[in-house]
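In the block that follows, a single chain appears as structure tokens, in the form predicted on its own.
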Amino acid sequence: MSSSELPIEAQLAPPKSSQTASQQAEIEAIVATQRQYFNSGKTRPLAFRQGQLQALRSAIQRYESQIQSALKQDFGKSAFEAYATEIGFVLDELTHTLKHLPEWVEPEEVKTPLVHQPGSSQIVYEPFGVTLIIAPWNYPFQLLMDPLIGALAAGNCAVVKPSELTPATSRVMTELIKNTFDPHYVTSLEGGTEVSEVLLDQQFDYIFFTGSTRVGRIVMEKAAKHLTPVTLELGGKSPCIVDRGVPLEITARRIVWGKFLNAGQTCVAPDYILVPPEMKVDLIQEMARCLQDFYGTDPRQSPDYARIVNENHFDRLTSMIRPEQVALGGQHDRKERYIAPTILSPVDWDDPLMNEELFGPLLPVLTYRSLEEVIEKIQSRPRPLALYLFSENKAHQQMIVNRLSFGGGCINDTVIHLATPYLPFGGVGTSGMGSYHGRFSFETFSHRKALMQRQLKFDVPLRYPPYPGWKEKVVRRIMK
């Protein structure tokens, strides 16, 4: 997520005045009561596990038509976008996690040294316990609904907290729950500030933030205060590589699709474009023609275009749009939030459009002349979420593979490397720590609980005092 998206709850300023103390109290009530009914032991038993996602599932399926809804008030976002992106790709990680779940949630048998013989080891995944997932406004329902699939699969309860940004989608993601969940499983708490900073001071067994690198800093601190571990999901200036010799028809409709999916809100969008300058014009004029395939000649009258989330990210957007720097686009409605697919070049690393993530539908395109000037470039500024290589050039691929680090990425094509169960989705370094999705997001959730069993009928008294030089011989011999 952008640093600059600037959600309500991410602004952990302190506790406002109008903060009262019965609120606090209620929070740390609920995170109590959770707390005892995970010790109870109800949240382990692999069935009742089940059973929950199951009920989630059947309640996603019953609320579908008024998530969609909401997420047309919130955005605009289409009924295909919005199930694709958002309805469908939750439902899809339900079906895969309780496909999957029962192989998942078994000790994992590990060798066993031969200096520890006769013995067995294993791996037994517990939860952590009470698990907090604060959600951010971009994809609000994907994006809250996903890790707490993982929560649960592992066996915890949660808290989880919607952004008011999307007002709409939080009201029914918070009336689903209620109507699905014991409120001393799962809890839904809406709010702004207040409630945030609340959360933040309790003492949770796991974090998992989805939202800027700056409130990431924030929350990492807090959870510091408990030792409490974290997820934490950000976001960064994801760069798309060009390189020479690719078909630019369809190198341009998958830049176009990724970019521009749901207004350019997307964390892991490509921010801005690396092409030889050869091949600059031909793929600007490659974009265009996407762009009115997509959208028509006026994407203000699409059905498929999203709008802009709020006035404020809209003003911060359209401040960084120079005329000059126009290629294509550049039209915008405050009333409706609407800010055209916009192109733009001439751009420089310079710029201050490459000073942060830009989080909106603003693409800028610069140029480069080898591959060893590209990785120089990305390397030195901070790690991003995602990487896009387009390129038939399998020297040129590993190049980029092997020295730039990134989150994740695709390899001529751009997103949907986050849409599969069996790749880890997350960043590195200002990008994020920690992975989710499939059984990564079990993992993330759980525990890794070594344990060691020994037989009593035997006993090799090698480790037990006296000492004689004869031991240190064996033990030498044995660990090389």
Given for the second form:
Amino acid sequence: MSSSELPIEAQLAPPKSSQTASQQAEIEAIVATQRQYFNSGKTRPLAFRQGQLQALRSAIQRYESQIQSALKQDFGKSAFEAYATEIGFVLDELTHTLKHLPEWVEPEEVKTPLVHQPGSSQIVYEPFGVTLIIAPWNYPFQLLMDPLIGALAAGNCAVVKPSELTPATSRVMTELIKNTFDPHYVTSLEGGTEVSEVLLDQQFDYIFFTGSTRVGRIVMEKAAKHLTPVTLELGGKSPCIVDRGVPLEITARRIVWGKFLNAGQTCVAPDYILVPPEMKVDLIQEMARCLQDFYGTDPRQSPDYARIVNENHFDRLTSMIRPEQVALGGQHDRKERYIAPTILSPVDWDDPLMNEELFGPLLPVLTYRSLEEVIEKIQSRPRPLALYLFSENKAHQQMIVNRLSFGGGCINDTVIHLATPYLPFGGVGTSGMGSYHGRFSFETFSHRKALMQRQLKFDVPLRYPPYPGWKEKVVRRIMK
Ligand code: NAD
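Alternative state: the form predicted together with ligand NAD, after the form predicted on its own:
Below: every chain and molecule of the assembly, starting with the one above.
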């Protein structure tokens, strides 16, 4: 075919460099061999899935110290946080999955309507096939491994792409995967947008993406081409509402912990606080006290306080710190990518701080007079990934839960709703679609195949033509 015979899109496309072309060929080959592997049926038996999940568990235990030092290298994550929010978190998910997988894989018996009797009905959980998992940098280990557990538990193959912004952790995970799994079954591909783009051009059977809302849109657009189903775990601004009458000491402690964990680089961190004006000063004072208890007088010296992932994010965050708004903190050091826990006040709804997800250790404190006002403001903005309400007033709790839409959240705590396998974790609206953790991960990565079983010994002729009037009468009596 001469170039003039190519479709117009191909003629207009810029020529591919040989490196991109070879990467594309490599990725196409990976997906093709994974599809063959999946079609062979090897990944389906329960014993195979259990064996692979056990192998993953042993590998994580073997690599634990390497994962921990990679996380330290990438953004100064403390050993405690590295275990509690990444390694231990994933091991816990593995334990839960291995324990329950035998019951999850069983077909689910459901009722059969009278008109279809005699018969029986089942929901059969079948793997989608070759899945793609794209992970962000902020919990680089957990956010890649947790969905992978779901994908493998459900009997799929997987191509995973860790984030390029945490190169040390990405390297260790890629090595761990390479030394644990047959590449026809699970492969990790490192790289940035260029690799993601080639990956998204392939036909996958399921795409699980965690990252920003902006890239989530791109992923969904690309998935639409092949009609590939997606889970999008995205971000947004998660409000934290403090009601009148709550004990401030414990409230402040729980907010400060959830906000400054991982230096605020947590998708479900409280993004901003809403507090009645008369409580603002006391709450800020209490938060200042907690920060000192947690990280000492100079958080820079604390081994438990993380760093910002890179200079771009450091510059983005520091450009938003206006000295006249700093109620606490504000110190920063680009060389170390250190930003002190920073509380900002006064802030109103039109402030630039309120435009986008902060994703760092900046905590604006806004004031409100009534919960009605809070509801109206939050309703007028994109639906948050998380929402937190500190309140002991049952009517107020009901009001917020019933009238505001958000991915998930807590009453009288922050962040921990994601640390349980019994709650689905995910967003709504621009904060995402779909959910995972525990059984929800298994269900996310499974197609629910509907199956009705009949017998062939006799037949009720009601549904077959011709349709004399008595048949319609009978149908009308049964179906109403
Ligand atoms: P990001 O969207 O920039 O990147 C996520 C992944 O997408 C990375 O692997 C990256 O290489 C890839 N990517 C980047 N550009 C791409 C493109 N044009 N096409 C295809 N792939 C592309 O997000 P991030 O900065 O790594 O993570 C921060 C965001 O993720 C925040 O918004 C945060 O709220 C969100 N997040 C959400 C959750 C959740 O569970 N809902 C968890 C963690 C982070």
